[in-house]
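Only one chain comes next, encoded as structure tokens, the form predicted on its own.
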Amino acid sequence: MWVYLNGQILKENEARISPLDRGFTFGDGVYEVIPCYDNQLFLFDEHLKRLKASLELTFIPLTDEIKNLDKILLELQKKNKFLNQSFYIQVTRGVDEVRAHAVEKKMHPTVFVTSQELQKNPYRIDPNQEGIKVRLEEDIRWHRCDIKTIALLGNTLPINDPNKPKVDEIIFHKDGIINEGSKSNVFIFHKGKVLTPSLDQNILPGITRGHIIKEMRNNDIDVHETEISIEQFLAAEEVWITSSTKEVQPVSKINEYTLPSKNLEDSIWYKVLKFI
């Protein structure tokens, strides 16, 4: 595998990052994940806009690499040779001379990019198979989940808790209101309407989320960005998640509750999957 690091395309095992990089010592950085289908970057401009917003909100300078990110991705795409790839872009504040909370004035950001093969969504291969299993968890993360930060301990702890049943995704809620998944956005179909949590809740503005909301409205599907209570979530006819690498995937089980079965051709999630 080939990666990009601070101006160079290197073999993965040759890439070196300082242990005093603030991404390592503080989780002080942001990231973006961009899918590529049939050697074509998907929604690149939208992903780049979100990456720039994350940099601005964390006061990390915009580097020349980010200004020319499409060229870097296309070069890696050719080197790693996968027809479908997902690119991981990480930008940290840079390397400290001595670990300290306050940053040095002339620190240069560290830019790292890697890619991996993007497996085909299993629900494209067999949409009739059982949906994913999720678990509800109280949201204990910080209040700026709209920033795509690399500090993801709050996201990774619940899914790796050895004392709880294994699931495919965690759905976070706060004060009885659904927020988002640990690595996805959430939609439900309830009483004839598609509902998804509002960005006013400081959740991640998912690129796939935004794309399918736009496409649903273009196709006269009634969709609302609003608060969703736990009661509404559990009473929904359909629940699905979206992300850049998972696309659209239906939920079959929430905790111990199994959602009612529904004819595939009548399912909203299946219609939405065709928008990607």
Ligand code: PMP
The other form holds:
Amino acid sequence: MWVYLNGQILKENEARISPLDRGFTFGDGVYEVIPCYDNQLFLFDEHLKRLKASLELTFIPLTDEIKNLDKILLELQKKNKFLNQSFYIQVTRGVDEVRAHAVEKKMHPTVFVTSQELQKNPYRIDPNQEGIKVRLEEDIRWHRCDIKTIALLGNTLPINDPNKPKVDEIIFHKDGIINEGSKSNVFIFHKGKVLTPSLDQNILPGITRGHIIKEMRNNDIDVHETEISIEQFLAAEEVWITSSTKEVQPVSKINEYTLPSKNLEDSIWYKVLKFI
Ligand code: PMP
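Please could you give me the other form, the form predicted in complex with this ligand, since above is the form predicted on its own?
Full complex below, order starting with the chain above.
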């Protein structure tokens, strides 16, 4: 696999990052994930805008590389050759001379980009198959989940708990209210309306979330950005998650509870999948 690191396209095993990089020592960096279908970047401007927002909120300077990100991605895309790819762009504050919380000198951010084959959404291949399994967990993350930080321990810890049954996704809640998945946003269809947590709720402003909300509104599907209680979540007719790599995927099981099955042609999630 070919990767991009600080101005160069290299073989993955030739890329070198200092152990004093603050991404390694402090998780001090942000990232972005951009899908590419049939060699076309999908919602690139929206992703770039969010990356710039993450950089601004973390006081990491915007480098020329970020300004030319589309060119870097297309170059990497040609090298890695997959028709459908997902690009991971990681930007850290850079390399420190000594390990210290405070940044003493002007630093140059480390920019690292990888791409991997984007697997076809299994629910495009067979939308009738059983949906994903999720588990509800208390949201233990920090209060700035709007920043797409590389420090993801709060997101990765619950899904890797060896004492709990294996699931596809964790759905976080706080004070009885649903927030988002550990790597996705969440939607429900309940009492004739589509509901999704509002951006005021310490969640990531998902690009897929934003895109499908816009498309639902263009297609007269009633969608509300609002609080969803755990009770509403468990009483929903449909639950689905969204992300750039998963697109739209229906949920069939929440903890031990199995959602009632529904005819595909009447399912809102299936209509929404077609917006991508
Ligand atoms: N929430 C979290 C915590 C995520 O990690 C992701 C995936 N990056 C999302 C939501 C979905 O965001 P997007 O649609 O931009 O991929």
